[in-house]
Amino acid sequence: MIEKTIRCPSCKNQLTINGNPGDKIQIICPSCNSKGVFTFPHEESFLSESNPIQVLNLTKKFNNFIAVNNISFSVKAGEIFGFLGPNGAGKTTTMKAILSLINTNSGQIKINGISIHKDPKVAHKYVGYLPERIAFYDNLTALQNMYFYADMKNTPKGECKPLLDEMGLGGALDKKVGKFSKGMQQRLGMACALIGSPPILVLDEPSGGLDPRGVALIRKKIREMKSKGTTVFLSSHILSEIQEVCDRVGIIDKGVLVAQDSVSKLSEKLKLKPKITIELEQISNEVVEAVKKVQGVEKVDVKGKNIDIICDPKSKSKVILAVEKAGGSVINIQTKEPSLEEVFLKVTGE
């Protein structure tokens, strides 16, 4: 028996279930009497060896408080798998979880099949991770950090220069990182989580303290690591980031994981609606009018020569059809798909 708990979509109410892995359970909700249909998902999709990374039932309390409550989610070979959350969702503490730096109340944790809980060392070989708050040795310079995380990786030292200048501090191999800015801290940090070319990545806020450049440079390296077949798993505020690179994301809130899918996929099952902007020749009441009155329509703004609406995916091909019928001339057509900080917001309920 399985013990889960969930978040009503429509008012956020938090409540406790119980089924075995594959059962469906009929939910109404008892703060706001909304139905749905919960399904437990099977225990080895979780543990299954294909997926480098399977979280099945984790908790982690703090004394009285729950920090992370049962969750379960899995990252397949190969993917980008963004995990999100506000401040004190219990991102990070998931994360160390997975590496066994804390100890967790219950739950099972596998890196490619091998449990954190039983083999953490061997489990662990095929882990690069860069930390939210990175720690160097400051009297040390670039290269010789590098060194050292080569030794203790029991990797050849020759890819630390390469990994330097890749990370954009070629020129700074023999500097001190005591007198690093924190962008360069964070590249340094990118550098040595890559050392051995581990086939799963863990990045904790990979993008903290880089300007435009850095973070460019970071995400280049993160989608060149995917086409080797890395597996990535990272946390980040910038959600734009998130969508810009992950192939699913996790949404954590208050320790619990309220959603995960592709961004697509969450938007649809969260209703979140595209926005269509029709440029035209020339604005009439008769036009806007028109729209208005198109099912699947729900909001209608009028700026300038545009037209922004909000309305169900279906209703667009109606859309511009009413406004041809209406005496409209269509110079451009522009769709804005639901953002993932709209996903993000909705779930959360901020």
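Residue numbers count along the first chain shown, from 1. This one's a predicted model, so the numbers in the text were calculated from it and none came from an experiment. Take the two forms, superpose them, and find the largest set of C-alpha atoms that agree within 1.5 Å; that set is the rigid core. What changes on going to the form predicted in complex with its partner chain:
- Once both forms are overlaid on the rigid core, the distance between the two CA positions of Ser34 between these two forms is 2 angstroms or more.
- Once both forms are fitted on their rigid core, the CA atom of Cys11 lies 2 Å or more apart between these two forms.
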Given for the second form:
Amino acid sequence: MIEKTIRCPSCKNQLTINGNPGDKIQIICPSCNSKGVFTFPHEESFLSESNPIQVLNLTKKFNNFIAVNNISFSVKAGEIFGFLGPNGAGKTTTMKAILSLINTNSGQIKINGISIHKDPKVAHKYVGYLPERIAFYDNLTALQNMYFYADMKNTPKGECKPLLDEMGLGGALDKKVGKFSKGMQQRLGMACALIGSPPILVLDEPSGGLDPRGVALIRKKIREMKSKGTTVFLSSHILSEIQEVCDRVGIIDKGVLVAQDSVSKLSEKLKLKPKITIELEQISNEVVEAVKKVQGVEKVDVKGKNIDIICDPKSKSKVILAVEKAGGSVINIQTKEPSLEEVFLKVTGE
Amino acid sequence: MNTTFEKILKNPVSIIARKEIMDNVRNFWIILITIIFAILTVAMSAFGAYFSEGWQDLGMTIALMMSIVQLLVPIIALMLGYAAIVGEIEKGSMNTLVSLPVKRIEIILGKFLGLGIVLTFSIVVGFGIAGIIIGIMVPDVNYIEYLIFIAATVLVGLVYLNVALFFSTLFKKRSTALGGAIFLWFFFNMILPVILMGIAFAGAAFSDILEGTVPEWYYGIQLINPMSVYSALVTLNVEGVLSSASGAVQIQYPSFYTTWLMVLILFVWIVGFLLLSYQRFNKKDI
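Please move on to the form predicted in complex with its partner chain, as the form predicted alone is already shown.
Below is the entire complex, every chain and molecule, led by the chain shown above.
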């Protein structure tokens, strides 16, 4: 039995209802007497596993080239897992293997505990997928394409128009997809991935080909899905995007998974140091020399009235003390934690 | 709605088939070839009037139409099928399709069903309209024979459709699949008949062949060509075709040439290539 809180579309009154997956329930709003029907999501809308994506010892070769070499990782329920790597590192191959788009040489992949090799049809019921290279049926309109995917996912067609509206395609419902721009196709792809509110989203470069407004929309949607408890497996070239939305990241390089954790823990492991920028009223040689003598300080750069210092997080207070002792008058202090870009570059050796 | 009917409509095979129909129903070439079927059939019957005593009946028209069918039906079938799989892979839409809750066999069956319906519709409408017009102009038309002709044409069309579907799973590029389909059409229509004829001349006396007494083994090896099977199926069932051939080499099929054998062979081609397409598609990386 599931408990669901819904809002009356007429008077916005909140109602709590109970039912089983797939149940259709007649509702009369106690406040305005509006009538309606609510369909409880199917079982595929819920995850039973704490790690709904599990990849174990996955290897994929293309002739003699090893695209993915014995990688293992799992994605926790409700988290956003960012998958990074240089071009040709094996990101898309891994994503395709997870969706059984390609045959693998060895390894196991489970979606919500279901083997993708044994029962791909059932495993796919839990997943919404946005491929890197998105394409549709050009002779059909946006709505006809959406209806096709809704039918295939056994989802009511009523979901399609609101989803297209949300993705900013409300004005192009009846336009043939062949006339869509790359950005519009990407938005349509995202709308298709969201049909049936799948509990797992696999998004391969979701911001590709989008204008800044489209990028913001996609990010907003990803955060919205996370707040609803959706598990997101996301690959992107835009490292700031990954750092902004992901709970954990996995970094793949030359087919090998070289790191996986949260960005802060990876920084710790890699001993990456934060950058402290101290703005002073006036910079003197005494101040710079005093900072350089502090234990744990790695690098000091002077830029106008600012001193950029790379040091151990523990040395920060000692640095400020040394500046003040040397007669420096501090206006402002900013600390920048190591970025994902630094982690990425260090891990991939670039 | 009836539950069984609802289940059929919600089946992925039927959903993919409906999508294929929607995607192809406005295909310019399909419409054009349907119109050509109708015009040519009516024209064959009407122009026959110049050389004999009026509009030709359906039996005679079928005899005249068979060579046109052998040329056009494979083209329309190959055109429909060659890009069905490779086209979607090349474009990128197959990524999304395979990631949906669907088995690969259901994708193949859905494509076959949808494209098969489009092909059948084109043949039935094209020849159907012509049949009605000829029926108005000619008294006592044998519609049963005409229906057998249409059914045989649909069957041979489905053979070529599945061969094209197989080519579509075999190659990595749409252009290669198209080249393969064109070669196949050329092979069955031009090369294979010449090879078989060569074998016949090598194995039998030239004078015997001219007299129409072709050895049985020659008829046997003819059955590897679906177009020969189609010709035999129509000739065995449509009286007008036999009588029209009376002026030329007399056709004397051996006793094992039966309607059921011909239908069986065409079905084996259809099912065989459907299975090959599935087997190939199942192993394909998208």
